[in-house]
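The chain below stands alone, shown as structure tokens; this is the form predicted on its own.
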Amino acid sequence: MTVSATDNKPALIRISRAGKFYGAHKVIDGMNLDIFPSEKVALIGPSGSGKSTLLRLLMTLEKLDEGEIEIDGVSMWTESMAGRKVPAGPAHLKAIRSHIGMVFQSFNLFPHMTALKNITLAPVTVLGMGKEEARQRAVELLGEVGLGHKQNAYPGQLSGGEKQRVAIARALALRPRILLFDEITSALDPETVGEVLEVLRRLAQRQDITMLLVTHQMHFAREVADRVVFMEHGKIIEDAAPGQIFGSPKQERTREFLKSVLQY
């Protein structure tokens, strides 16, 4: 089931009958999901439910085995050539990926580069941005995530929360329309989780970015998400506004899951 308060707008992300296998195991099973411009959608569910795989499919880090994914009406995995559909080539995938940024649980910063250089690298190499413009953009973004004083620090000199904030700034440097967050607080010390969630709260107020967040932070999901999608075994079990999901979920399996994680 898919719901949205913006049904009058075309979907920015359209996932149709999507399937993904790892060997004989189907990790995404016939999924249909529309995400609309500027929506903030939280993906919740038990480990192994396919949440992270879904983000990796959207980032083209994994290839879809069945179905279709469209970004702003353009097929991700096929393109037209001489009047017929063919598998998407590298240039097509790069163009699709240019709209999307992803922040990982494990930071993925280059250890031999300063925070500033970690952020400037992709705009220069991917967008062809001038080095000075990229540097100015990186300085601004570090300020936005509260790390203006850490420009010249290397990842090894940063706390986990600081590394994750640099990773968020790096994703923003490419000016994506869509941002994907894959359990980005799960590897952090409890004392540093709050500083990262505060950055996400500010991002959630922006109307120029669509966000999908895989998270185990249920209270945070309730606070910032427009919709919450509960997944299990590669399927969407329930998709609704946070008030319904956390207040009166319709599906028994949703109720069981929330009872176990919220202990009520």
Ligand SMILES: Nc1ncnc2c1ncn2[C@@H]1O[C@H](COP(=O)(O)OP(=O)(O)OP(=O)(O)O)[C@@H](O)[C@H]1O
Second form
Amino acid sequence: MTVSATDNKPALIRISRAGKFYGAHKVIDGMNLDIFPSEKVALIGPSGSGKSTLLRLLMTLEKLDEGEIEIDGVSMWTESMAGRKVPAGPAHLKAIRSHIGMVFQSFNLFPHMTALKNITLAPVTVLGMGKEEARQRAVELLGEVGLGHKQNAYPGQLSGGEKQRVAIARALALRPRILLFDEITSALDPETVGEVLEVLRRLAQRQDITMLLVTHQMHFAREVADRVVFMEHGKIIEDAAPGQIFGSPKQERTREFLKSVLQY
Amino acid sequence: MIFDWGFAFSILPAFGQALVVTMQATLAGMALALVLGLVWAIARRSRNRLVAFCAGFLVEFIRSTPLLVQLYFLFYVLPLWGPRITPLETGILALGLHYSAYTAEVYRAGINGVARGQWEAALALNLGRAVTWRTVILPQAVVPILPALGNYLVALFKETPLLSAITLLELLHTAKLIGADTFRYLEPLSLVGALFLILSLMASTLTRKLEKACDRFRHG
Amino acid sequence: MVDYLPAMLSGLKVTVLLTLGAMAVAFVAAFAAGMARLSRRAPVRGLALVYIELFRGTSALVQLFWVYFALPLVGIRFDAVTAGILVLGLNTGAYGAEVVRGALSAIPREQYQAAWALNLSPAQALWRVILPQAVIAMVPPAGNLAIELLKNTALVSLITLGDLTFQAQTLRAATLESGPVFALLLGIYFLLAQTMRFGFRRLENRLAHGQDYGGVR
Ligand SMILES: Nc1ncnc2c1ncn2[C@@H]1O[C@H](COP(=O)(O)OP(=O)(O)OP(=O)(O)O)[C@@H](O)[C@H]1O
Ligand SMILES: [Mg+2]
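Please give the corresponding structure for the form predicted in complex with the ligand, as opposed to the form predicted on its own shown earlier.
What follows is the entire complex, opening with the chain shown before.
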């Protein structure tokens, strides 16, 4: 089922037999998924199928219960200490996280900081970047997302679309190799969705970033993704190129799901 | 015998020094309560269960026992362990400790009021626990609770008369001494009551103003 | 220490008596002043406000001293127990009045209107419709106030009333065992407070069954 194993590059993200429970409810169920460098993968599926949970597992916001996740060949939740495998400590997780950034549905900007401060905070405190260098870079990033004029605005003074663009710039400031996007346009007014998608479109051109995005907008998934993963009940049902998934899906469930969402 | 205004005015200056002592105890006690309360509130969220439980128990214990008894405990027992401290210092310690149990609850409410997404964004940015607390969580937690902290400042101020029980010459103790000297309790005690009333009414007005300002800060 | 047990027990009795007596006074004062604050008549509202601000604006200990030491000089004399129950009760009642007022004004207007539409008299509406709903919101803060009251009873030891704290002070003077005596005293107050907290939780749970306004929310 996996498509992109065509080139011989090793997987950047390797998820094997992954399982996650909430109480007795298994929300990720024996999942296997390899994602290769610079791939742009769209995750689709019905509500409650575990898409957000998968991204949250990758961001270490949730702990994995079963199986394994490897980032660039390094196990996420275990580290070896004196030749033995032990549960990952804070330093190991911090190192793993340094490859990964995330943009949230609800922005989660820090409301008491300006757009600029939101972006410089992590480079200064995490990467130890100089204040002036961090500032210059933040100004650059704000320019890239079309908000050069909003440096000193507080999140409360920005529209939804602007907030989300600041959030993207903030995630980019740490230069992650992997970027996770969880329905980042669902909380937006229809007229501001376009400006955020435009930023995503440009990011999708970059070879140095691997993207994993959850979206309910099929036309957008089709346009930017080079691979679409359909999941349901915590399992991957189909994993194929957009043309295939949206043109002639192999699985009956995929067809039903697409039919129901494309009606609207 | 009715209220003697002349006598009342004649003893007014005697309360000047006592008012200074009362203010010292109030401000230093509150400063201690603000610091200790924050410590308890953060300890209660510790990932170490034992630390979290102990902090929770401590807060509950301090909150359910009388300040006067805590005051006696510190006043009579601390010297047995060695440290020689003045009644004022004992009073500050007791007030600070007692009210830290209340400020801890206030901080807790403020911290719980910070959206989950803020913690998650901080983690996604790899900020680390100390930086997250200092730059993301606490600045957002503190502003909404300033009025509540202001109310506890007033409450603490009104409990300073208890320090008279450990010989501190604050307002009430001064009134009692004047009463014992002159056999007139009505005027000095009424004066002290009036002083407290005026000062707490003023402080409450300020707190309400602060509340309005905080609301504006949050919604605008 | 066993020799002193009777003294501590009599102190416990005084503390419990004071707490219960003052709770009764506070209950009456809180409802009277809390409802008066919502009265249509300005003088009634004003009177309630003066009472509340007077007792909340000054210190409980100052109030106690004033009633016990100053009032006799103008001819009003109370014994220590009465003074204690009265002052502590009125003091707590002033805080309770705000609780009552808050809970009453939190009941949606529609409830008053529905009672009006059913032709209930104002008293009937209050007693049968409004209060049963408002009381639920009053119980948790009332529990906190009751514990504050219990703690405040220690103040009466300063007007030489033989409560727990007073007996402990006597005991300390006699034995010079400050540490154990006061640790024991703190422990007793803690247990009393926990018992009260437990009682108020039970009350809260009993009252909280199935309340709904029967409309969309
Ligand atoms: N913190 C939690 N506690 C308990 N159950 C949870 C929790 N978070 C998610 N779940 C459950 O896990 C399942 C998967 O949730 P998830 O958020 O990953 O779905 P999703 O595919 O992102 O859905 P949507 O499209 O609605 O965002 C759901 O059944 C959800 O109810
Ligand atoms: Mg989701």
